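Let's start with one chain on its own, the form predicted on its own, as structure tokens.
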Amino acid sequence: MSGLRPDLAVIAEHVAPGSRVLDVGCGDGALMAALRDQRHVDARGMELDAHNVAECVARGLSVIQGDADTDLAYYPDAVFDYAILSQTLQTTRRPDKVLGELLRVGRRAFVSFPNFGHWRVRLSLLWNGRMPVTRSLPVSWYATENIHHLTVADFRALVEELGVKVEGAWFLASDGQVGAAGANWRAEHAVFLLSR
């Protein structure tokens, strides 16, 4: 879907029309609005930032202010067809617990994250000896919301450890999608579709 960030476009393309969706860490609501308007999805959101919540409400979206680390517990089991966590997993205190909660409230879950194993990140760290600032990680280490730095390989290991099924995976670079074989060093962002 045009106008969306690349990882959100991948997610939007693969959400079934008419689904019930919870977008956790929904930001300004761009994905929810696209799903509502183009896929006729019943989209709900949870967002920590009050300014983003106000933007979502101004768009006519159903959003609550909440924290993925604690507030997913208030939702009943399997109430959504999809739970979405885009570019938020690395900002949570316990990504493993949040992932479990996503798959409890949603029958399936989309998770996207920046790949800290990308070759530019590795090269910057090697060359400069400092935490990198790159196109996909544009904020210095002391100002970033990222508290967990994960790679595609780290995420694959986590889902295997948790017994989570990977139904689909997309690996994004500035020039489009890259194959799974080289994703850990070539992908800037990853998108996974998961289920139990």
Second form
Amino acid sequence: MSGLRPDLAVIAEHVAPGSRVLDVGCGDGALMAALRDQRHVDARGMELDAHNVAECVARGLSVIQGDADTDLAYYPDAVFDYAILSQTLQTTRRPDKVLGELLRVGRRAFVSFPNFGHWRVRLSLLWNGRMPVTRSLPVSWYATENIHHLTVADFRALVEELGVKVEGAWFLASDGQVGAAGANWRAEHAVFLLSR
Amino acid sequence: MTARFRSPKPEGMDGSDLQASSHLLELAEPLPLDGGQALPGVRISYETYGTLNAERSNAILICHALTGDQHVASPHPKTGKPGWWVRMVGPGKPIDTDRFHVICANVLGSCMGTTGPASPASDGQPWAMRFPVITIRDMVRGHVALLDALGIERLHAVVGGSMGGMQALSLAANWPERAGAVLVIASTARHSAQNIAFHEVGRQAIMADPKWKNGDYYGARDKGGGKGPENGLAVARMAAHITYLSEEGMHEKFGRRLQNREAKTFGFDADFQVESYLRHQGLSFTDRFDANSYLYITRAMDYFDLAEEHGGKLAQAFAGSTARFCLVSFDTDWLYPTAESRAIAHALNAAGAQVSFVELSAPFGHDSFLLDVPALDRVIAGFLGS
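Take the protein just shown as the form predicted on its own and give its structure as the form predicted together with the partner chain.
Below, the chain from earlier opens the complete complex, with every other chain and molecule after it.
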């Protein structure tokens, strides 16, 4: 799965071959194409940006232009083995409800997000007193699509509150994966595998 | 259904290296209709491009819109204008005739060679208003009869914009085994009250024209006495044409500019460019289209409601479909707005079908599907090629 963004590569490695997948916020379809071509996955996508959807369709992928906050409601229960939400949770209006919907349409869900608890972010806020602009969060507060920043600890608390099982977790830093223990300050990105 | 072919003659087309061949199919059996009748002696006029492969698996059926015809990529025989989708269909184009065998048939009820109200009934006189009211599904029944005659069991794809999209949806819902991919552009699964209302304005304009004569105007035409209700048909076309454009596009094209004059005339001449344009559109339309065909085809569109045909649930229309679907809408199309395509996408999702849906940005309103929208080219080529 070379060439994929690191969080997508982690997800791609752990999707069972031949399964049915919904990629919510699928972007230009890189993950879907990799899953289809290398793991024979029946992949469907949802994406807000029309240009990205057009690119996906041009790649032969089945992608619907839609909004994760509202349009998951049109999918029947448990029709997918996995629902994937990569780098999108923090852009939704109600991340808690989106997580619930993911685990309604999919039997399992992969969720990846940038960790606002990373030490660079903490340091930047502490020293400068300004909303951080870092490598993993490169856009200013007024222009970013990230409207619900969260940390690894926030996410763990939310899934506990929702009564959701964590089946796997992967924590990514610039120099590779880090362990679960120090993840809340060491990980730039987190990937969770959830189930009901 | 057995059938007889007449005069298949390949024609070299001027100004294009694209070989279109025109054909006429006569159905041996009467065509059953949704209205309960069966229409005898149906002829279907169609064109083909590109080569059908040995497996007969590379055929694409293109379904035309309300006033379209089979001349998808060949010059119109009456106006001499290039085919209506010549930018999309041809060698190396998004619908690539080097790879695909493209079929485009004039729809039932039309006036370009396929049987319609202007065609002779068994008594030799034009059907006129004796022609049975038809539906979109009846048009598709004609297409399926054509595919049967051509020995094409399963199309690589069925493609259509506007009313062509309705036919594509109807084929997918009623003959799901006949197409592997379904591409629906700027279309809808049902005609809305507003859609019906605009069509009714057009029909009333035709029927209010004294030259309509309850549809029996063909004799007058034979004796050189004009083309029937030209004024009414022109007004119908003018009203419809407005619905094909966006408000913004019209403003940009015409604004409040005056037509070949410095000042308003304080009269009812076409002072404004937009008036002059619409009058021209209306009048030139009467040179190429039959008023009764306009009545029958708009009626078929108004009757279209795919969910109603399938127990009131649109998802049910696509239950068990194995085809791939792609729906495209345009942000400035207020005739069949994005919500209509999205509703179809949601229904297909609920049915578990493979579906793509995208709203493209284009300034041309409903007509965007016929015009220069590069993103549409990419979507069509990608969807059909995969």
